[in-house]
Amino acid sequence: MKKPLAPVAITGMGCLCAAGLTVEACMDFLFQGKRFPARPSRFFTDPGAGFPVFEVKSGFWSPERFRSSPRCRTVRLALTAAHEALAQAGLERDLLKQKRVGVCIGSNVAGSVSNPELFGPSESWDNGYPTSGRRFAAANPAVGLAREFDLTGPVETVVTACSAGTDAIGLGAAWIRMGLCDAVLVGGADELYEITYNGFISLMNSDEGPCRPFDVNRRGLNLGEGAAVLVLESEELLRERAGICRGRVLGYGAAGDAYHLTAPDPDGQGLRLALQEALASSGIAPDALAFINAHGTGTADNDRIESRVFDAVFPKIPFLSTKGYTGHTLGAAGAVEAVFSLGCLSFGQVPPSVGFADPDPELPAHPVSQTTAVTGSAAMSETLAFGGNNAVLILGKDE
C-alpha cells in the first residue's frame, strides 16, 4: 500500500469572483442561497443572446497596494488574491524576499493570443510595453506576482485547462514537500472575454439562464471570473516564525482520460484514477470525507459521469456545487473551490447546491439542496477539464 506524503501546511488565502471581494464575504454569500448573474458588461454581446455571466464587482483593484500597476485584468485579479493571502499568513515583504518563495498558477485565458486587450492599438498601453510579445509576457500571472513581491523561488504558470488551479496546488503542495521552497503562493485566475464567451456558446455547453448543475433540466455552464491564492509553508518556517496553520493539503491526483479534446470519458476513468491517487497520497478513506465540492458544470455529460463516480466510490458523503454562485471560473475554479472547501470544513457546513431544484432520474446521485451540516476534518475537491484533464485535492482542517 502507498505510503501518505506528508501533509503540507496552508497559513493563508485569498478569494475574489462573483460571490465576493474577500474569503470572508465570499463565504458569506454562498449560505446566503443567492446569486447574480447577468449579460456581460465589459465587452460587447448580441442583444438577443441571453447567456448570462458571473463577473467581479467593479473597484476590486487597489493600486495603492501594490508597487506595479499591470493592465492585464487576470494578473490584477491574481495579485488581489495574493494580498489578501499573505495578509492572512502574515508574511511581509521584506521575508518573502530572504526565503526560497515560489509561484505556482493556473490560468486559461491570461496572455491569451485571442485576447484583443492585449493584441490591440499599442498606443492604450505605457510605452513600457510597445509590442504584442512584450504585453504577452506582463500577462503571465505568475510571473506578476514573482515580480511584484520579489520572489525568486520557482514560477510556473499551468494551463491544464479547467483544471489548472486545482493542478497547481498539488504542484506547489509538491515543491514543499521536495524542500525546494520554504513557502510557495499557489491558485489560479482568470478573467471574462469574448473569445471565451462565444467559443463557448459555439461549442453549445452554455445555459441561456442561470446554470442548474445535476437538474433535470440543465442545459450547460454559465462562464465568470475571479482569483483565488493559498500561501504554503514549510513546517519549517511555519515554526521559525511562529505562523498560523489554517489548513493543509492531504492529497493530489491527476490523470487523463485519452478519450476526447472536449468530452470526458464517459466511464470516468480518468476521474476514478484521479480520485484513487489523491486518496492514496492523503491516506484518508473515502468514507471519512466530510464532503465533495465536485465540478459541477451544469452540462449534461460532466454532471453525469461525477454523479455516477460519487454514487460507486462514496455513496454516503454528501457533495455539492459551487458553481452556481460563480459560475465557472475556468483555470480559477479549481482554486475558488479549494478555498470554499476549506472555509465549509472550518465552518462545519456546506451550502445549498444552489440551482439544483429537480433530480435527474438518470442521475444515481445528487447534491445537497440547502445548508448541510457535516463532520470530519477531510473534504475533497476536483476538476474536470477539456483534453480530458482531471485532477483532485484532499484538504483538511488544521486540528
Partner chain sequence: MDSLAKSGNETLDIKESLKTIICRELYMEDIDPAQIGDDDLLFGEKFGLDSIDAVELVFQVKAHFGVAIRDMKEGRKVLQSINTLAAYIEAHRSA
The other form holds:
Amino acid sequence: MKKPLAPVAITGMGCLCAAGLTVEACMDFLFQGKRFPARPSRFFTDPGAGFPVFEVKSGFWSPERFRSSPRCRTVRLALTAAHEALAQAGLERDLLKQKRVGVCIGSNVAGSVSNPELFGPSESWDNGYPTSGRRFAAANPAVGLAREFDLTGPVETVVTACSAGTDAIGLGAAWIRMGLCDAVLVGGADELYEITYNGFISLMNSDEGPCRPFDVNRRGLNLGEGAAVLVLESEELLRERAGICRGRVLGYGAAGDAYHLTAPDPDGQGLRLALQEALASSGIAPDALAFINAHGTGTADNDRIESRVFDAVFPKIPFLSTKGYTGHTLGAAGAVEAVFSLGCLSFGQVPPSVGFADPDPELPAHPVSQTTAVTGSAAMSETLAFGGNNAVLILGKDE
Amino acid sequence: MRIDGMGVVGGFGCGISDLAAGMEEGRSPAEFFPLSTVHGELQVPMLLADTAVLSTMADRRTLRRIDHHTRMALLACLLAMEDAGISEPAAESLGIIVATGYGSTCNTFDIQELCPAADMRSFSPIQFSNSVHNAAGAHIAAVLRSRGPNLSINQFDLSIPMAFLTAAHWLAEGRVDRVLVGGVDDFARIMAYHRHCRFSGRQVGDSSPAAAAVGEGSAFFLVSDHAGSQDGVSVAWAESGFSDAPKIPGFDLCVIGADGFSPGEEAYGRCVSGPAACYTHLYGHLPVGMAFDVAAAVLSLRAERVYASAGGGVPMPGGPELISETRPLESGQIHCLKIGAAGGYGRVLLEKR
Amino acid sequence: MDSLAKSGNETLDIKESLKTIICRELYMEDIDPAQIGDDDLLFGEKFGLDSIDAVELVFQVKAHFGVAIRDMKEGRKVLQSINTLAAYIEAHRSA
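The form predicted together with its partner chain is what I want next, because the block you gave corresponds to the form predicted on its own; please supply it.
Starting with the chain above, the whole complex follows.
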C-alpha cells in the first residue's frame, strides 16, 4: 500500500454557482433545501422541451474588482471565485507577484468554444484574424487568473470532463508538496454552454424536470455552471506571513475504468481504485470519514454504481449529492463540491440531498434526505467523469 | 525519469525511423492540398498524419467509432509501447497523460467555425462524445486496459511541458510505475488559412523555420522512474512558468519551437545563447509541437549526434544561431524550449546517461 | 428520405434505410447492410452494439424519419431488431 503524503494547507476559498455568489451564500442556500431550476436564458431552446438548468445569477461580474476585462463568462466566473478566495486568504497582489504562485484549473469549455463574439464565423477570416494563442488565452480561466494576478508559476488547465475540478485540486496539491510553488490557485470553472447542453440531451442523460439524484424516478442530470477556487499554500509561506489554515487537502486518488467512453464500469472498479488511492495517500481509515459528497448526478448508471460502492466500502458513512441545488457544473463540480464539503465539515452537518424523495429499491444505500449532523474531521468528495475518469479527494478540517 | 520508448506519427510519416529519415534529409515533407475557404479554394501546404497502419495493430471493432484525433494518439501510444518492448502493461500501475492544444476533433478552432451557422442541436451523440477533451485518454485507457490515473491537459502550446512535469510528479510520489505521456493535435483549417495569408509568398521547400506549414500528429513517450539505471535517455528536468523564459545554460543543443507563429524568433534569441536547432519543418505548426522537439532530442541522444537544423546557416532575424551541419554529440544534454503564444514558457531537459 | 415515404413498399424501404444507417452512422465498416437480418438482435453478440450506439440510433431515427423515441425504457423495446424499429417508425411517422 502507498504511504500517506503530507497534507496541504488550504487558506482561502471562493465559490459561485446557482446556489449563491459567495461561499457563505452557497452554504446558507444548501441548508434551506430550496432550488430554482429554469430554462437556459443565454441560448435558444425548444419551448416546452424541459431540461432545466442552474445558471449563476446575472450581475455576478464586478468589473471594478479586476484590472483585466475578460469577455469570456467562464473566465469571469473563475476570477470572481479567485477574488473571494484570495481575500479570505489575505494574499495581496504584491505578495502574489513576488512568490512562485501557480494555477491549476479544471474546465470543459476552456478548451472549447465559449466566446462567439470573439471567435466569430468564417466571414471574418482575414489577415487580422486573432491568432490561435490569443483565442485560446481569451477563453482560458487559468491564463485569465495568471494574467490578472501577475502569477509566474506553472499554469495548467485540466480537461478530464466532469472530474476536472477534483483532479486540478489533487494535482495542485502535489505542486506544493514537491516544492514547485509557494502557493497554487486550484479549482474549476465552467459556464453553461450550448454544445454540452444539447450534447447531454442527445446522450439521453438529461432529466426533463429538476434532477433527482439516487431517487427511484431519476431520469438524468441537469446542467449548471459556476466556479470555485481554493488557495493552497506551502507551510513555509504560511509561517512567513502568519496566514490562517482553513482546511487541508489530505488525500487524492484517480483511476480510469478502462471500460467505455460514456458508460461507467458496472462494478465501479475505477471508482474503487481511485478511493483506495485517496484513502491511502491521506492515511485516513474509511470509517473515520464524517461523510461522503457523492457525484450523484441523477443518471441511472452513475447513482447505481456509487450506491453499490458506498454500501460495500463505507457501509455506515452518510452521503449526499448537492447536484439538486446546483445542477452539474461539469469542470467546476469537483471544486464547488470540495468547498461545500469543507463548509459542511466546519458546520458539523450536511444538507438534505434535494431531489431525492423515493428510495430506489434496487440501490443498497441511500443519501441523506434531511439536514444531518456529522462527526469527524475528514470528508470524501468524489467525481465520476465521462470516459471513465474517477477522481476522489479527502479533505480535512484544520485542527 | 527514463524514456523507455517513444512513438510518433505526423507529416513526416509514422514511427521513429520515418522521423529519423526526415531529420537526415532536412527537407520539409509538406505537400500542397486544397483548402476550401470563404475566399474560394486555395492550395495550402500541409503536414498530415496517416494512421492507416493502426488497423493492423488493433481490431476494427475496437477502432470503430474512434476519430482521427484519437487514432493519432492511440497509434503513437502503441508505437511507444512497441519501442519499449512492452506488450501488456500492468493495469493499475500505468498512468496516461494526454496533452492537447486544440482539443479533440480540433474542437477548439474548427467546430466553432462550423457551429454558429450550423444548428448546435444537430450534434449526434457519437460526435459529441468524441468532442469531449478526454476522449483520446479514455480510448487509450480502454485499449490498453489501463486503470491508472488518466489525465488530459489543455494548455495550448505549453501543454507538453506541463504533461512531462506531471508525469515526473506521479513517478516521484509512487502513484504509478510507468506513464504514457505525450500530445496530439489535429490539423486546423483556420490556422492553415491564417498561414496562407501571412506567408503565402514563402515556399515550404526552403525549410525555413519561420514559416512552417500547419501540421498534425501525435508523439508519446513511455517513461519510468530511472533510479538505479545507468544508461538510456532520460528527462532530467521539465518546467513551465508564466514568465519570461530563463537564460538556457551550457548544453549540446537547444531545440526551439519556432514555427513562424507568435511569438517570433527573437523571443528565442533572447534566452538561447548557444547552438540551436529547429525541426518544425518536419511536423509543422501545431500547439503540441514541442512533443516532436522532445522526440527529435531523444533521437539525437540515442544516435549520439545532433542533426542540422532546418534553415541551418541562414540567420533568423533576432533568433539564435541555428546549426547548419550534423555533428557528434558532446555533453549529452539537449534542451527543448517553447515560448508560449499566450505568454509563459516551457522547458524540457533531456540527457543521455 | 422523403421520397421513400411515398413509395409503395414503405416498410421494406424503412428497413433498408435502417440497415444503411446502422452500417454508416455507427461506423460498422466490417458489416454490409445485407448481412443484417430483420430479426437479428441489434444489441447482441453478432454486432457488438452498445449504449452509445443506442442513443445514436435514437438520434438518427429522429433525424431521418422524424420519429422520437422518448426514453430508453421505450428504446429498449423499440431497438431490439430491424423489425421492431421499422414497426415503431411506421406507427409513429406522420403521414
